[in-house]
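Only one chain is shown below, in structure tokens, and it's the form predicted alone.
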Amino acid sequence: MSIIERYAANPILTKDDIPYPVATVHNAAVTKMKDEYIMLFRSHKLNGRSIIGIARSDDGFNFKPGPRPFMEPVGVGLFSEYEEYGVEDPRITYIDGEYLITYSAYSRHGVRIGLARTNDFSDIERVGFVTEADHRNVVIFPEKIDGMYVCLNRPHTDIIPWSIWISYSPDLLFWGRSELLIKPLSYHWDEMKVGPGAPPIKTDKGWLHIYHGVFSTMDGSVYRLGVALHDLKNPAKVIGVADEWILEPEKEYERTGYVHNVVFSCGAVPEPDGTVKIYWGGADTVMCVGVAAIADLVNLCLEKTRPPK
């Protein structure tokens, strides 16, 4: 039995649910605003470039999409040059009374991370770019630590395997003090690359971090989900990385689609009952959700560990 219980009615959102033309619905950030679940999902337009849509839910399972995209590449100014090819894979962090959105911006110059903010998911303000090229998968912790904002990120590099790093910022725009934390492990389910998934969740044992790992096969790459635990006061200290994955492509909607054999998470919502709703894109085509006990994920990091690097 999987540590994550898939929702019986998966997938919860597909292209057929969207009231404007898209080819996919996947890789969504999800958060709660008061009692409402907000989902920001990535879609490919019919020209192949990505935009970000919005959907809302009262229960975290049944989502109603908005009538128009939430974010599209802008046409003027600095952002237009670096969002030219699309905006992708958002993450949402609630901190300091506002919702921060990090997203991948693609252009002829590569991929870099944009930062936006909102208070109500009606109006959105682009703040700036927080990385140079090539970076993806920036997730911001929901609390400052020692007065600093903290994020996990994944630079693209052919020098070392794609790995998870940590960085700090006094103002959300200028990031530094970077350290490499978690590397792919040879001959392991995540041996090709790893990257941050959902923003970390605070537990009494540490910051619980859901990440993705990739394994290369003769039939293409397989994307799975794993978990790691970071120290509460010093998140650069990795307490444990689970040796086993927590989710892999098994269902038809995860194994066949725009990109085969993919489960990829950008969002997870902890609940008062000690569970967490984990959201993932299936085969880069549909959105799915499952539920896990937070304690089970933490224990997996503590009891069945592999070296972080």
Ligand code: BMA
Second form
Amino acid sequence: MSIIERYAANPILTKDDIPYPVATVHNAAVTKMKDEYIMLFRSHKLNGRSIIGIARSDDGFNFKPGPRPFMEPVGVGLFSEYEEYGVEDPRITYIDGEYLITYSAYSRHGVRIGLARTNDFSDIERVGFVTEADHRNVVIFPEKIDGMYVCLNRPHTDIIPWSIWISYSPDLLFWGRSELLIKPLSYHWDEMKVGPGAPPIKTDKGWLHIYHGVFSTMDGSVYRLGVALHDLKNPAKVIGVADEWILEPEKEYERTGYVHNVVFSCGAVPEPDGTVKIYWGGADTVMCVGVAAIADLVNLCLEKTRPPK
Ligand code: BMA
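Since the structure above is the form predicted alone, I would like to see how the form predicted together with the named molecule looks, so please show that one next.
Now the full complex is given, and it begins with the chain already shown.
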């Protein structure tokens, strides 16, 4: 039996549900605003560049998309220069009464991370860029720790396999004190690269972090999901990284599509009953959801571990 139970009616959102022309619906951030689930999903437009749409749900499974895109590259100022090729893979963190949205901004200068904020998912304010080029997958912790904002991120480098780092900020704009926490492990399912997935979830045993890992095969790359647990007071301390993946492309909607053999998560919603709804893009084409017991994921990090780096 799988540690994540796939929702029987997956995929939960596809291009056919969207009232404007898109080729894909994937890699969505999901959060709860009062009793409503809000999903920000990535779509390829028909020119191959990405935008972000919004969908809402009462139960976390049945989502109704909004009539128009939520975020598109803006045409003015610094943002126009750095978002020219599209906005991708959002993450949402609710902290101090507002929702922070991090996203990958692509341009002729590479990929970097933009930060936006909203109180209500109708008005959105772009705050700034929080990295230079060659960073993706920034997830912000839902609490400040010792007065600092904390994030996990993933710089690109030719020197080592792409790894998960931690950084701190007093004001959300300036980030530093960076340290490498989790590296791909040779001859392992995540040996090619790892990257933060969903923003970390607070549990009594530590911060639970769902990440993605990539393995290269003769048939292309396979994207899977894994879990790690970070110390509550000092998240730079990795308590355990599970040796086994928690989800791999198995279903047709994960194995075939825009990019084959991909499950990629940007969001998970913990529920009061001790479960977590995990959202993932299938084959960069559709959105899917599954449910896991938080305790099972935590135990996997504690009981079957591999070295973090
Ligand atoms: C990564 C990113 C993700 C995508 C994945 C699989 O490099 O581009 O957005 O889901 O590849 O194609």
